[in-house]
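Just the one chain here, laid out as structure tokens, in the form predicted alone.
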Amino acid sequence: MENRKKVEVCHTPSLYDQYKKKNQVVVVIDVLRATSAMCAAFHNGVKKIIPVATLEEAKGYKDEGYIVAAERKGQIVEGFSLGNSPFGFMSGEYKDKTIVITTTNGTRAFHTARDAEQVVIGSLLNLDALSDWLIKQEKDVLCLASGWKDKFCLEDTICAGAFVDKLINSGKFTTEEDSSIAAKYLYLSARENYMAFLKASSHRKRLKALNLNEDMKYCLTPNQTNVIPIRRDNYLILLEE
């Protein structure tokens, strides 16, 4: 019991400094839709993803000839052909390609955790595969929810709670933060029907207004892939075990 590792939840990037510690795996979560899109991209053959925090950086990469996906406020940024819809990466045309991506929340969270020893990308899509891998690492885990413009976000917290629940149920992890306990119980309340539970959530309303219901249904359907995107330097590749 004494050797159990900690799994905790940080609800927004602005709180990251209060939760970070050495020798910790950080799981960046942006369910609707950045980290779900990243998992979908790797599942469909993308070789490498470079997350950038600003549109200026994204435009710089575009000028250099890179394929760039850019999203702000749920929509594709003018002048770019891709946003953060998972369906944008499913055609097969990006197989073995490098994609640069910038989003409202998810890529910011990725860069917030730049000092972490290990960073992986989590979503409901790769929930079981990533949970199994985290259990094997025998390291403390911090689930970093991207939130919405640095505010609490329900769907990211629910996903973080799913990871907390699975890791604690392994018998190898424990938790001590109220943020983690709250996330776990939100997940347990939501898991029978994520769409219904999130009906009143701000981001579901935002995406529904943009006619993105299919994106939401896809992102809220667990275990559609076994991919684990992992950071190398300032970019992401597929973890090969």
The other form holds:
Number of protein chains: 2
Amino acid sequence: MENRKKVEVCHTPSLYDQYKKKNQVVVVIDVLRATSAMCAAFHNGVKKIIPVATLEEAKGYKDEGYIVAAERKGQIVEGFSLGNSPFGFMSGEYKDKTIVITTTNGTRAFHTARDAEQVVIGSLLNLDALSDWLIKQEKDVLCLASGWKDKFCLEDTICAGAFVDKLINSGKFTTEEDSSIAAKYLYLSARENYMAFLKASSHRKRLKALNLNEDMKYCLTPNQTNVIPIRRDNYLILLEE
Amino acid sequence: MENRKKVEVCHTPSLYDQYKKKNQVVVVIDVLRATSAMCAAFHNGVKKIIPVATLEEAKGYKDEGYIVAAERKGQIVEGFSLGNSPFGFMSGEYKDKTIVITTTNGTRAFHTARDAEQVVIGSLLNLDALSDWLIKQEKDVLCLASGWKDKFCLEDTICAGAFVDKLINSGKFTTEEDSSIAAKYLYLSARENYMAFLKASSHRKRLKALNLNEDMKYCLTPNQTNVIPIRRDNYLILLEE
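Since we've got the form predicted alone here, give me the form predicted together with a further copy of the same chain too.
Now the complete complex, all chains and molecules, led by this one.
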């Protein structure tokens, strides 16, 4: 009982300092769409992803000849050929390549957790695979929702709640923060039909207006891959076990 | 449709800047127990409440002869005779008096909203009365949950969700933030039995350990009063209509 590890949820990057602990594995979550796109990219053979916070950094990498994905306001930034749509990474043309990516929220959350002992990338796409791996680590886990411009966002919280549910059901984890309890409740209400549950959400409306319904359906369908993207220095690679 | 006002929820004071707007009425909520105690105090005849952020200020007022209530860590601070238990304000001895109060979270939220056009005090105790008044104002409303040391807290979010539900049901309000949608979902799940819903919550465990179950039952029972505490300058008075 007492040696169970904690799994907690932080709803936005700006609250990270209130929830961080030593020796914690941080799961960065940006369901729509940065971390879903990262999972899709690794699933399709990408070798390395370098998340950068600013467009300036992204442009610098582009000038050096890197493949660069850049999203702002839900759209591909002018001058770049990739954004954060998972479908952009599925053609196979980026197999064994390195990709630099900058997005509105997800890459910022990645950098917020820079002091964490370990950082992995979570989404509904790799829910079971990542949960199984987290359970084996025997470390405290913090699910860091990327949110939307530092506001609470429903789909990231629901995904975080899914990780909380999986880890608690293993019998090896417990939770003590209200943020985690709320996330789990919201996940349990949402899991039968994510699209319906999110119909009123701000992000869904935003993406629907951009004709990104297919992206949403894909990102909201759990367990389409077993990849576990993990941080090394300032980039991400696929965890090989 | 388009001239409906917005009712939104901010989960903790540190996110206030992301949610604040001009011409907004801010409802400060600290269910366990500051804003519940304030409602109970006005219901029992208190004339004026001065919320202060620090113990130093509270001590200064005490030295000047004011009646001062001070709570930290769920308990009455040594040297003071009142904390934030609603039952402390029910004897009738404070009728027509001014009370100075400082608490861990609630008074801080009150000061966070210092730039708001209007600030009122909300709790489950005055849910219907305050909702009816808010509906008549025809202004945007922001429910500011006090949280617990800048973390998300379940009971304040549920109470905020109750206000969202009431205001939306009037037909005169709409909501666009995910934080508000989540709060409303949590309220709809909790309203049949708040005590059971909150059994895992951190605050309930904290108060239970302090033998404050009766306080909790009282604070979680909606509509026990019609008082609407409203800010004037740096203090609160009872709104007289």
